[in-house]
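In structure tokens, the next block holds one chain alone, the form predicted on its own.
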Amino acid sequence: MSEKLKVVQFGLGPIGMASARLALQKPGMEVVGAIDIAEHLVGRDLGEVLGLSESLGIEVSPDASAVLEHTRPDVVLHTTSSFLSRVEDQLMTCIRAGANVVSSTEELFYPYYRDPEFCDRIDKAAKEHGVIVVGTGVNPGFSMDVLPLTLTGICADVKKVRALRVVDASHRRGPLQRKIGAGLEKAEFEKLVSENKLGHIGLLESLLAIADGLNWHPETIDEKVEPVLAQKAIKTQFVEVQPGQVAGIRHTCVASINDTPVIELELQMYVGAGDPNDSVFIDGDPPINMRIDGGIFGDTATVAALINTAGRLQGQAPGLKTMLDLPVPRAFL
């Protein structure tokens, strides 16, 4: 790699233009192209969509393909889809072109179980072209996954692990809120979610990532989905929701082995949510009790998630990876 990491922008949603923003300022990061398909956004100068006081003199271009061999990137953020059906063509042509791949795919965060093939498909390519290709973010990447089995690093043992996200949603972006179902009547949210349409990604992928870390096997898996209806009236920047109508979700992943959970995952993310944390509970040797108080706020650790990861990439054997298989997360300074 350069001395600058030379960075491809790789999507210009919310999270997309947060990363570039970020890459931006990183002496260490050189943003050299831009890449998204949305008509309102094709051919504009990539200061100009990010809101900045000049311009860069970078285009933004539909073609993924030109721009990755113009100018030839050290590693592409990559920030379009939640689902690895979505994303291969486009991961693929990354690949091709010699890129690292750091994304923001929840379903990529631990894809080994959702779609094998595709797993096998993208690790050989990442081999073949030396480079490598993960997933990260804060939830899946780090506060239900990473942060826990990193927390049972100082365990001589460990019979149970819990973790509980509660989300004030209000703040997020817009397109969250709307994919957690604020504002929805019961009726219309439990539809969308049994069509797959709405709701959290990445939970189920959390859970095996700790089961696999802590080597156990779950004989059954029970996850659901209900939704939190509001108990009084909300307005957001983005959403109108009131009482009855649905605030958001409460989203839980449970492993057991013997009948027992040995994995309790608790999402709980809606508009208006008081107490707002991050808790860890282990029951282990020693038994660890951790709480981060007004939790950790998502979409700025998605990105720094991403600008992290891809500056801990130098060094490492190429393919498919895991955040688990990377050395330990740490700012890039």
Contents of the next structure:
There are 2 protein chains.
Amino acid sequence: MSEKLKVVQFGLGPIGMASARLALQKPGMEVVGAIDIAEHLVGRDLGEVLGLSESLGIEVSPDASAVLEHTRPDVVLHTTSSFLSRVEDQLMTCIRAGANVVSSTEELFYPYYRDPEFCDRIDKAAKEHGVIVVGTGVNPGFSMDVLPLTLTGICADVKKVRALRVVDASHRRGPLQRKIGAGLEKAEFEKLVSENKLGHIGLLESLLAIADGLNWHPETIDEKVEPVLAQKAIKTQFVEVQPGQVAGIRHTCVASINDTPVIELELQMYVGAGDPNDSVFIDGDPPINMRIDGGIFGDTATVAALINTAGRLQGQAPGLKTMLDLPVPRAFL
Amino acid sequence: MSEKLKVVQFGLGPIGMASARLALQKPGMEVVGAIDIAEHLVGRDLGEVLGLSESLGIEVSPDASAVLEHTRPDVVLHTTSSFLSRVEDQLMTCIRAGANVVSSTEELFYPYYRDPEFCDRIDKAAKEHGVIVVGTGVNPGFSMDVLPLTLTGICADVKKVRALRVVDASHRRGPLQRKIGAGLEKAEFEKLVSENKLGHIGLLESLLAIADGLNWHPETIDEKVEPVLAQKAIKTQFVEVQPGQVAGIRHTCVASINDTPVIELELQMYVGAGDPNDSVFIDGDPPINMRIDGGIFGDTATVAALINTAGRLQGQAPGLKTMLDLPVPRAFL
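Okay, that is the form predicted on its own; can I get the form predicted in complex with a further copy of the same chain now?
Everything in the complex follows now, all chains and molecules, and the chain you saw is the first one.
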């Protein structure tokens, strides 16, 4: 890698724009290209798209291959979709261009269970081209997987890992408020849940990563998405919620061995959540009772995770990786 | 490495004995040898030394080379001394025998500042023989370095890292209670501090590891060891402390850049500490306010860190490493 890390931003939704902005602020990074297929972005200067006062001389292009061929980045910051099925071609294009990929694709944080063949293809191609592909973020990617697992690192024995994340969605971006069903009636919520159209993406991935890290083989995994109903009226920048309407989700994922729960993840994400926090309880020796007061603010943290992970790939062996394979996380300043 | 990790216990003080006991409990480990020079241990069976009901067929030997040559372990669990100057020959013996070393030597957690030549020699030898040498533990090794640094992994910016560890030494082993001066008069305490005979070993190492991880270059580092005086009489299994006598230490280490503190570590370790905890405050974006209620129980955690780190070396590149170079910590179950 060159002394300054050359990065290309692939995807310019809200997370991608924030990622590009943060990369531009890092003295150790140089943004050399931007990729998006949205008609209202293509052909415009990245500086203008990001709302900066100056143009950057970087034109947003829909042609990933051409941008990568032309700019030869060290790392692609990839922020296009939550789902493996939608990103394989994009990842392959980056890999073939010899660029490492750090992606916010939630399913990529721990893809081995959902699609082992996808993993084989990506891993093989990445090794062939000497690059790393890794999925990261705050959730999945940190608060309900990397952090709990890290805390077991000083445990002589572990019987159960429980992680709780309570997010007040009032201060989060609009798409997220809609993704958790804020403002829906309970029946609409349940219909959408049954169609897999609501809920947090990546909770199962967090659970599987913890199980893998501890070499546990869960016999059953129970996943549930329930509505949290508003007690009083709440109005955010994006939605209005009446009492009795859905304020957001309570999403749980529990892994059991011998009918005993060994991993319990609970994500509460709703507008008006009173006591946001990230907590980890380890029933182990020693026991661990950790709490991050106020919780980790997700939009900033996800973008930071992308940039910080991009800064930590140097010297690592190529292939499809997870955050658990990489050295201890740290800020890239 | 073989399917079961073959380990030799090097050093049979309180930590070494606990380490050997834990290794014996791990289905994935096989204890194949034990080294100590203490006359009252040499020649005895390890099972007897550990107070187990059965003999293990492992004789404690003072001859490290012979034990390692004979048993060919994957990893040596090394627990003999806190100081680099006292362990170099021991580490070299392990390296030459082709064994990885996981050590509780506090100064080895981040040895680059204290003795760069030592580091060069160890790193060169380790690479020559294809093994890893790493220092670990809970403090240094986790609560005031690895954990705070991990938490910066989701920060877009970091202005200051502060870690506080408050330990109630009443429940810790006797040597530790004496190491913090419990039961001394204030004047005796201060005399011993001035002779470098009291205080926690490794706080500076924790601070330097955080600075290195964040690519910060502190201009000044202030280290202070002060007594915490007992408010009321306290009696533990090992010492009696009268009101006004020393109950333990308050050890601080502060790194500054441009006269601004950027890393602040504070360790309070005294008998009768009322509210033990491990806390991390990150002045960053987002800010992080983390607390482990009750704190991490040190004696168990240090031993667990040794075993868990030993379980995580496979596939890593050889050389002198720190915990920051290795993948995310996790329990070896």
